[in-house]
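One chain comes next, on its own, written as structure tokens: the form predicted on its own.
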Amino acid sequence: MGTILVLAEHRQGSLRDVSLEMLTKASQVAGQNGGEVVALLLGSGVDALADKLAGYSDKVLYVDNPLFADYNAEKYQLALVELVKQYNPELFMIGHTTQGVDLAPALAVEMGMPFVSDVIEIELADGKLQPVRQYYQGKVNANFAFKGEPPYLVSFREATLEVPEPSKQGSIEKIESPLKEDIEYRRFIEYVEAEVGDVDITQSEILVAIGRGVREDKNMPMIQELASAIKADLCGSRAATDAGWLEHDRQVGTSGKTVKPKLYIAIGISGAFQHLAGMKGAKTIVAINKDPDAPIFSVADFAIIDDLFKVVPKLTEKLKELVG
């Protein structure tokens, strides 16, 4: 197997989690067939980021140039066309993020690369790469076979797997920027960060999440009591935020936020694909729902199949005892 090249995504001086998730998956695939995992980093003043990437890859190639101080899809595309030609990987991985959705399709078209988007898994069958996508709200997985010759391109869904502690000591090589001059027809103006409410649920270690099963606002004190007992933050599905039980900045899912807490307690959430995509990266998931066929149970570590209005008060009482 050849090289798996992974584009490291970063923002305001920090690596995005999806970068390490892709390198983790690339290492799993390469380990089955003797490939090499190479992280590719474009930026300015990114030595520290390169050092971190070395813990998850066999080699880090990085461009340190003021032209890449801020993300610009046009600049990235101009540079990546040359770099992919130069290093000729078997597989090129880009995060399926706002940045990746902007960049990957245009790059695939320009270079004529076979491309599969929103990949959740990459498997090997008879020595050949098979990316996996989901359909019908996560009910069906589809395996794809690439047509034509490599390099192949995938965009990899974020929060798909847990990132282990760094275990590699990859080499680090600073390379020349393929882009020598700035471009004027597409420029970075400013970075505008979405407003964060009183709690940033993406940083929470414990989350209590609610869905349509809570029924109405008057039942929220019961939920809040449980959250308070374990010092958890509240979040919810789109149904919960649309109903006004929670602010919209606490919505989890594809149209909300992606969270990866140590503990996620889902109460009255059926588990539509859009919600699962935003929380299945949690380390431990506890689901409470009276429907035994609720999709949320497919990702839950612990399932409580019963009426939440019976379970939650008893669970709160027990947790208060344990907490002391």
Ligand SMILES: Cc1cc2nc3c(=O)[nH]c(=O)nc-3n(C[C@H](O)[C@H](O)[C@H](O)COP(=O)(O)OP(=O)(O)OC[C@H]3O[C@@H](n4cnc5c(N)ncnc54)[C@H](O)[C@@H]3O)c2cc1C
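Numbering follows the first chain given and starts at 1. Here the structure is a predicted model, which is why all the values come from computation and not from measurement. Between two forms, the rigid core is the largest collection of C-alphas that superpose within 1.5 Å. First, how it differs from the form predicted in complex with the ligand.
In this overlay on the rigid core, Glu149 has a C-alpha that sits less than 2 Å away from its partner position between these two forms.
Core-superposed comparison between these two forms: the CA of Thr24 stays below a 2 Å shift.
Relative to the superposed core, Val311 undergoes a Cα shift of 2 Å or more between these two forms.
What would the structure be for the form predicted in complex with the ligand, given that what you showed me was the form predicted on its own?
All you get below is the one chain by itself.
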């Protein structure tokens, strides 16, 4: 096995979790095969980040240049084409994140790299790398094979594994920026923070969470009644906030909030990985869903496989009796 190159992701001065997750995965794959794990970092004023990466890699290569102060897919692509050619890894890993999905497919096209997106696992089959990805929002898995020559490219899903304590002490090497000048056709302007709503669901102890299964706005009173019976705050999946049943700041998941309540009651939520990432840290999870194969059940402690419209009113009634 040759080199596994991992693109470190960072924003506003901090490494994103996916960086260390990918390095952890890369070390597992390389460990079986005697490959070298190399972290690649493009940034400005990122010495401290390079140090942190060294704990998880055999080598850290980093570009420290104001051109990379903020992420810009087109600038990254210009630099990465050069760096991938130069370091010629067997496998190149980019996070399947809002950065990675903005970058990896274009890089694959430009370099003619075999590319599999949203990879959740990298296995070895007959000594060959076998990326695994999913279809139908997690209901089916697929084994892939790369054809053609390395480097192979994957975008790797975030929050698929636990990151251990650092156990390596990789060398750190500062490299020249392959990009010398700024570009005009895509410019980063600024970050805009999310609007702050009336309730901060990240602080809630009890959350009633709703999804598309609730079907329409006019079913919301039924949900509100349950929530008020147990003094819970309301939150939901992206489908629920997109539909306007809840404010956007009540969305749980990768593009919303990460919550860690004592109790999370998921009603009519399928459990897409983007949603699970935001709530699987809840202490106790109840899922009410009529589809026995819904991925939400994989993280649930209590499961009711049934029609929410039959279950929820009775649940509210009984809870009022017991706690009221």
